[in-house]
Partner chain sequence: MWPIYILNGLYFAAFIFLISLGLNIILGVMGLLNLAHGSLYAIGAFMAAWTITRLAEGASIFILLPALLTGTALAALFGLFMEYFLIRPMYKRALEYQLLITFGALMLFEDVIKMIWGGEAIYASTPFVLLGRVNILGNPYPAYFLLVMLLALVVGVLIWLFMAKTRIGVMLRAISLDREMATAMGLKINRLGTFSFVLGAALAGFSGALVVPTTPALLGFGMEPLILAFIVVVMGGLGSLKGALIGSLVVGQTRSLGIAFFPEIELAVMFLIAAAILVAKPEGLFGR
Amino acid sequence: MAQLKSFVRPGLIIYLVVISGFLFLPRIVSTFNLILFQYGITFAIVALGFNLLLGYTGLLSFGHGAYFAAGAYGVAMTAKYFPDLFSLEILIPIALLISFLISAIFGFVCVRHTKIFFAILALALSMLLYALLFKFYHLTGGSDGLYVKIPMLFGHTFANMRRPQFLSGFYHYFLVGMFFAAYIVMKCIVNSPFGKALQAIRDNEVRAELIGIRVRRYRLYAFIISGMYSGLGGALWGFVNGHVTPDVSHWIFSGELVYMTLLGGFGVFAGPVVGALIFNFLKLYAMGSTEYWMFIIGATLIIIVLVLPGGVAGGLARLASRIKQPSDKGAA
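Show the structure of the chain whose sequence appears above, on its own, in the form predicted on its own.
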């Protein structure tokens, strides 16, 4: 009974407060800040998948922009070449399928290596995709990219809406729903026997192999799941941004995903979500305030590494545990 109460108090109540806050945001904040939040939520989905590799499998990738681009271009190219299929209930599975195929192909090559070799190989493959998106101008729009129009949903069109109105209305609730669905699924994955096997591989690859875990296969599965999360985030981001360019497959964008995860803390499950939301606002307001915004971003990362090595969420979790310890001793 005591365990049930301890779960309900901190866990369920916090989730309900966060969900309620997300749902009421259109009534609380301006349209500008709401759209910034939606950018952050799409990156949070990507960061959840990225952390499956970094935090739970121990593999650092500098090429996850490729799978983000797969989802985003899947949506944009469907709009251009198959306009009759441009409906949300079709586009999301298309984005997941394309990101699955690309991450399965790239992952098959990458998981044969570890550490710096894995990171560089993932980066090289993502730059290969970047070059293809950039050079195939007649198919992908080249450096100009592709426009993403407002989609349909089960035959219902939002054609009379401007994008800010669409994003402030139905799409916001759809996006929040997709985020929490992705969050719950990832939570189940990392707490499943498969997730525990990934953590065993991260902690000691040799021991994991000795107890019967097929290390390379499990890494490939983790890579594919992570890539599909990136593709889902890329598809949802495409509707918010309204335009897709090859830059999202560049290694610089992939580096930003690493930054988000480090900023929030990859040792805490919700850390990448916190990092993605903070980074999105930090980057935009830094860019709007000074031309030396990259200095601000770099200085922030250095401070986080030195002061909060576990990231923002990791620091908050450590603070909460310290506050809880005296109360537990007092109760005892």
Second form
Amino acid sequence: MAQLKSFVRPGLIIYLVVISGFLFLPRIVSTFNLILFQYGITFAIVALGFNLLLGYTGLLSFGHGAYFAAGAYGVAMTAKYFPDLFSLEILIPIALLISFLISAIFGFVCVRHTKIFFAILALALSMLLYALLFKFYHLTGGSDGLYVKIPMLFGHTFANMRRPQFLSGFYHYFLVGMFFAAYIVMKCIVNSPFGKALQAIRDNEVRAELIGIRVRRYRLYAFIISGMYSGLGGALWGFVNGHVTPDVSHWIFSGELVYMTLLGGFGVFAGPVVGALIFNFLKLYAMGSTEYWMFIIGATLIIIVLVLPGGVAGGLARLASRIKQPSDKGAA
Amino acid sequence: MTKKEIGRRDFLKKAGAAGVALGSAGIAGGYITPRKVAAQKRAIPKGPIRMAAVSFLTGAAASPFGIPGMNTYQMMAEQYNKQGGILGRKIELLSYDEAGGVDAQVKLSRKLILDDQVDVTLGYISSANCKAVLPLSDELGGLIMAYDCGTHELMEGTTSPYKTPKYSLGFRTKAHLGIDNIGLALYIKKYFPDIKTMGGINQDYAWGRESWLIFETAMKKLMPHVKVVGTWWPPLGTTDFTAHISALMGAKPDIVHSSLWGGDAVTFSKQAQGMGLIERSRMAWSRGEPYPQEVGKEYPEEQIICCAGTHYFLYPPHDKWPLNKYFVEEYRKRYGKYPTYPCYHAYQAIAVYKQAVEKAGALVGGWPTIEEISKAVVGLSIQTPSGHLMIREDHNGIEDVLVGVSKMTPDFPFPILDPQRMEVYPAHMVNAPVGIRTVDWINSWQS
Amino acid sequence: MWPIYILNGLYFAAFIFLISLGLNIILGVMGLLNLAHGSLYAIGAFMAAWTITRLAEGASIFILLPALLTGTALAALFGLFMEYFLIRPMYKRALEYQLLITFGALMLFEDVIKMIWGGEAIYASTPFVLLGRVNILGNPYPAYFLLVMLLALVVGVLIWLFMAKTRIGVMLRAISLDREMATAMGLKINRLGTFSFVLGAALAGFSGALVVPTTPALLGFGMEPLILAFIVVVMGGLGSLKGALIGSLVVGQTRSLGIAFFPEIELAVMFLIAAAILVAKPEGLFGR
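The form predicted on its own done, now the form predicted in complex with its partner chain:
The next block holds the full complex; its first chain is the one shown before.
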């Protein structure tokens, strides 16, 4: 009986529905909306990593755009300087490696601080990367950015394919696969002893130190993992967007990452994913419908902070628990 | 009175007829396969032509640049609609803001092509936006005509000779920045042969970097003794040039080359005048044409100004080229200003689209597909208010170029180009041949 | 040209100092990093530019006075509203909410500026042109820049006197030194917080109004100065007024000399200096 019950867990059903929904999406929605969704998915990967730092470790970074840029530029610069290596199975590890290196260096400096010092420091360091990407015109293309062509895969080229075909064909399934892999890995991380230790640090740094957790080192690990998630998201985003610019390393972009996470709700594991998907549609439709789209985005943010601090997912979870509670009591 | 009789409408009609004639000549030349001609007789769609126009509507580049361009699109779309549209279809002009950076433009273009499914996009002032958006034409299958951006690398390959065209559905309906900077160098050699040193202040992106590259390459060839004392690269949208200006004053070049445009050019001019740079060095503006009118009578005299082509409200002279007279008067009537070069560029883009559609439409007997339109653009030669424009097989336009120096006259409330010292360099002197990179071409000159 | 480079650096330091001073006062007293500070600076600039263009016909240099007044006042007013409606509900909330609400305000204000003054640049160079040039060791130099330095110095001294000598100033310093202790001593933290926020906003607006005759007022005007103010605050130490002064001098001179001698990497050098200071002295030059 118990076995059966665990089999039909509502969570599992939701996952199955979501997975199949994602996979069938190219047949349901228009190419344009599919691409919007793919933007959302790449940001969702970033937000998953970002939440390890914000939601689970209690560190707010206003500079995660830097690691996103590390991934995206890793891909774009490989395309420019090593065209032979322009193959997905090589590019993804390259992006991960570069974002690992940069987040390890920047993280080493940042994790010595917490709270607002940490936030500003992360911001300043991402702006350093921005300045370098912007100023070294001959290397990085400066503010023009770099073009990202369609990659190969194990020697197979997608030549003669227009990008929408590529994106709604093979790449969509690749992206969804990467997303679920990232999702499951992150789920394992937060439920592992390491994840529990991070939460202990978040809740009470002194106590965590006393029970033997090496606070600063754990923070650095969390920082690096979340940086690598950003790098992965950035690399995948590069193919969807087809063009990378230093803007992704600017702190405004980092602010948008924080926005997404909060919009979805950082108290719930899947919250940032929801936030990333919603944010993309919100921003693009606001941009398409009015000249004053920043006003709409800004006002939405303010309203969410004021009345829905748990974000969309947080609000839903609270609603669900409120509905669930009476029925639970009834069963008992 | 006789001038009036040539009347603008007649002139337009003649220009149109010439266009059609040229069109059929092009077809005879075999640009479109004969089989298609025989097989198809297509209907003209009912709805209007959805034409997206992208230009700076906010920010520093809006008032001297983006808005005049957009005004011209509106004026010409109305004009064409009054004449019956294009192949009987009216133009519905959708205007979009170019501000917001490269990434925003990539997203916008994708929306225009995939979601809104516009018939054509005419637009882009910034070279960075052109470089990012033009590849989307082939990637997404949409017709894009760049109207104002100058980057010469847009249509060029990495080695000479390169394969043309780079994008089958992407065009630029004007000449690239080669004409401005080669024109400037030729002009400086003729009128200021004594200069010893030069410096540069150009924006830190494709436009500025490439403008300086071409200018420096041409100067090295034409005046090898001139020394470069320094180059500065403020980012696009800089509001404070004081440190750059001081550095330039410290370096004391005889000539300062600048491709600054839009609000940056106005801001720089004001600050440079305030700090006294203008008295020490002579400015050579690769796209200085709009600013005397924008700044007014305080605009300094004796500045070398290039018109990005022969786009000038006083050239070609109105008695010799009534189309310019018509254009200037019509624009002035509507918007109270003289048209500047972005206006002429906008005219070129919309006129090229119209004539290409008509040429391809006559051939296929109905509304042409974008592939057919783009085939018809190649080799198109049209008359514009500035003279002649030809689109070559590299999908790039070629034009003559006009250079002069500013001079105050009693006739206008701002300095104009001194009529005694205007130079027009014909297209073959300032445009590299098809398939040859501009830098390689300059380096091959026999000095 | 050396004296001119140094003067440029000082001029640059002067208005960055005013911005970062406001940012730092808010940071010290309220523990809040105001990401919308640059927008308040832009609001001051736009208001002043608008005032100047309205009065420009046949005006004298005194046109600057109403411009400075209106610019400062409007920025202060925006600051007051922002504090009352947005910041106050955040007093007890976590850091991420405080930062994000100012981030929301930043986006909001950008479009509010567009709604009020339109999207095009406003040029208001009348005072700059009117003051003309002076001769500094054989080099021409705009007198207006000297005026900016002078006014920034005056404001800096006034703020210092205010913080050192007046009752409110001492209370503000007490809060930034030890918040809990100050609360225990019975200081009205909320009201003083409002005061410091409005003061910071007014300083930003004043700085914008002071600068606008030399540059156009345009959208996104506050972005670059905000970043520079961040660097200043990080270099000088969070909440330290002395740090703001030294930090802005470093930033100003780095920019001026950087553009003169190594223009290719000037911006990166600035961040590298900031990063180097932080690695050596993580709390900033004068941080605690």
